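This document opens with one chain alone, in structure tokens, the form predicted alone.
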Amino acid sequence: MENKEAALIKNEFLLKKDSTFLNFGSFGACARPVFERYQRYQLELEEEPVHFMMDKASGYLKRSREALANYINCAADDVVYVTNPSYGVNIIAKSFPLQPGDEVLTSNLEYGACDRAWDYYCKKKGATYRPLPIRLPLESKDDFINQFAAGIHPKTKLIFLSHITSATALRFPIEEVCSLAKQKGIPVFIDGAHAPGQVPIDLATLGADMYTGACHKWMMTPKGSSFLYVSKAWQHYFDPLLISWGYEAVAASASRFLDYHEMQGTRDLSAFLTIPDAIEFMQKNNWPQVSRYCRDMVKQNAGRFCELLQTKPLAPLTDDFIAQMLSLEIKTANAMELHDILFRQYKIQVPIMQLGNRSFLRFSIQGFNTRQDLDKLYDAVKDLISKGLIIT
């Protein structure tokens, strides 16, 4: 891809032209054709609300779920829509069968909102949510597997792990984790908030018992569209967070799982319905090639940012660990202030992620980004180092 192609892709988004957008990982950005389809669904809803909700919604949702299921390779009746992955995590954490003394094993690199959900529900049940310290930088897949496997013991009743971490932007070897867990008879729940649209997902072969992912990040749908997959063997365990018309449904479908979690009363379904359009957008624009361009750009620029910040990559710079995001440890007195300075003074939207007492500069690369975008970030960071706001 050349800058001209990146510019054409940028025209497909609604992002402000005067901002250098290097934070696709937080909330994504909706592709223009998908957003326009979203607005047409909303208009259709408002023009004839009763007909839409009572007669059309179920069919629209089915069509959307079937498209998503084909994209992530699972049965359409094994996936339901939720507004965000944290919502999906709460469904599982609230109903997962834990007894006093049981343990949910995770890493210390997980997303804070999910940590809080698990900690809350584990405490209510007398169980333990145990984040296992992962030594960074990772050396290899085996390095991670060996570290994580050492934390498994008879009290471990569930493994909860990110597909791609938030603060550290690391792609975990979840395929190997699922295989290990299966050998030990331990179910696995994967938080795939950053994965759909960024890396391939094949739930039929992965072996995860539960998986939640965001469509409004790298799949470029409107905000509030995510999914929860649960294998058939586990579906009967999980109550919806809201008990509504799906319970003892008058017009029950063949799937209680769908009825419980889909029939949630009045809500705007429009964001969910655009998922087939987002998949079509990616297909029309040869997204595997776009994604490769993005991953290559991340890797090609990692070295100069490491040298500038006097740090090392958090893992080998390969597709095994790095996709379209890169996090590098950064030393600063005030992470939020640093983000605000980069945004207000340099017009660069890039997060400074915090994990424990460590801060990370995380840049995301999407098809509209160019080397010049990273040049602007590089020059800004260099300037802030000279001013003492970043310590090296």
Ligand SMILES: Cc1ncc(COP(=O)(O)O)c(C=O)c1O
Contents of the next structure:
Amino acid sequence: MENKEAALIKNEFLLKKDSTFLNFGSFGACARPVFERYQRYQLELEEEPVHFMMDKASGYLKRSREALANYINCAADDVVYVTNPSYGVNIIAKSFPLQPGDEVLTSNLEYGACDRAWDYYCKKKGATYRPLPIRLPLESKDDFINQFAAGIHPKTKLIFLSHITSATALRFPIEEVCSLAKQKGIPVFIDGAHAPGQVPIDLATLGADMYTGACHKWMMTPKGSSFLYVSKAWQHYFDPLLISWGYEAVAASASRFLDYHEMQGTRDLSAFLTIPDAIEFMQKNNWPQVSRYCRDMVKQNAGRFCELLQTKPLAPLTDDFIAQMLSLEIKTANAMELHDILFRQYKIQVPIMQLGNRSFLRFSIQGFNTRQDLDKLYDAVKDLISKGLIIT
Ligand SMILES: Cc1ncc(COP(=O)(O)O)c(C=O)c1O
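Could the form predicted in complex with the ligand be given as well, to go with the form predicted alone?
What follows is the entire complex, opening with the chain shown before.
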């Protein structure tokens, strides 16, 4: 891909052109045709609210759910739309059957909001949410599996793990984790907030029992569009998070799972309805090739950033661990201030992620980014090192 193609892709987004956008990971950015479709749904709703909600909405939602199910390879009645991954995590954490003394095993590299949800519900049930410290940098898939497997014990009733981590931007070997867990008879719940649209998802092959993912990040749909998959064997455990018409439904569908989690009274479904359009956008624009371009750019630039920051990659620079984001550990007295300086003074949108007492500069590469965007970041970081705001 050339800069010319990246510029064409940039035109497909609504992003302002006066800053360098290297943070696709936090909230994504909606592709223009998908956003336009979203607004047309909203207009259609407002023009004839009753007809839309009473007659059209469930058919539209079904069509959208089927397109998503096809994209992530699962049955269409095993997946429901939720606003965000935390919502999906809350559904599972609230009702997952745990007895006092039981344990949910996870890593110490998970997303803070999800950690909080698990911690809260585990405490209520007298169970333990146990984040296993993972030694970084990872050397190989086996290194991760061996570290993680050592944490499993008879009280482990569930494994909860990110597909791609937030602060450290690492793709975990979840396929291997799922097969290990299967051998041990432990169910697995994957937090795939960053995965859809960034790496392929094949739930039928993966064999995770539960999986939540965001569409509004790398699938480029409007904010508030995410999903929760639960395999049929587990669906009956989970209560709706919001008790509404779907509970003991009068007009019950064939799936209690769908009724429980999607039948919620008045709300704007438009963001969910755009999923088929987002999939079409990716197909039209040859997204596997765009993703490859992005992953290559991440890898080609990792070395010079590591040298500049005098740090090491957090894992081998291969597709096994790295997709379209890279996190580099930095030392800074004030991470928030550093983000603001990068945005206001250098016009670069890039997050400084906090994990415990560690800070990471995480850049995301999307199809519209070029090597020149990373040059700008490189020069800014160099400048900030010379000013003592980043310590090497
Ligand atoms: C790994 C991971 N899990 C879960 C989430 C939750 O997202 P939200 O707060 O939108 O529910 C995020 C958000 O960035 C994330 O990075």
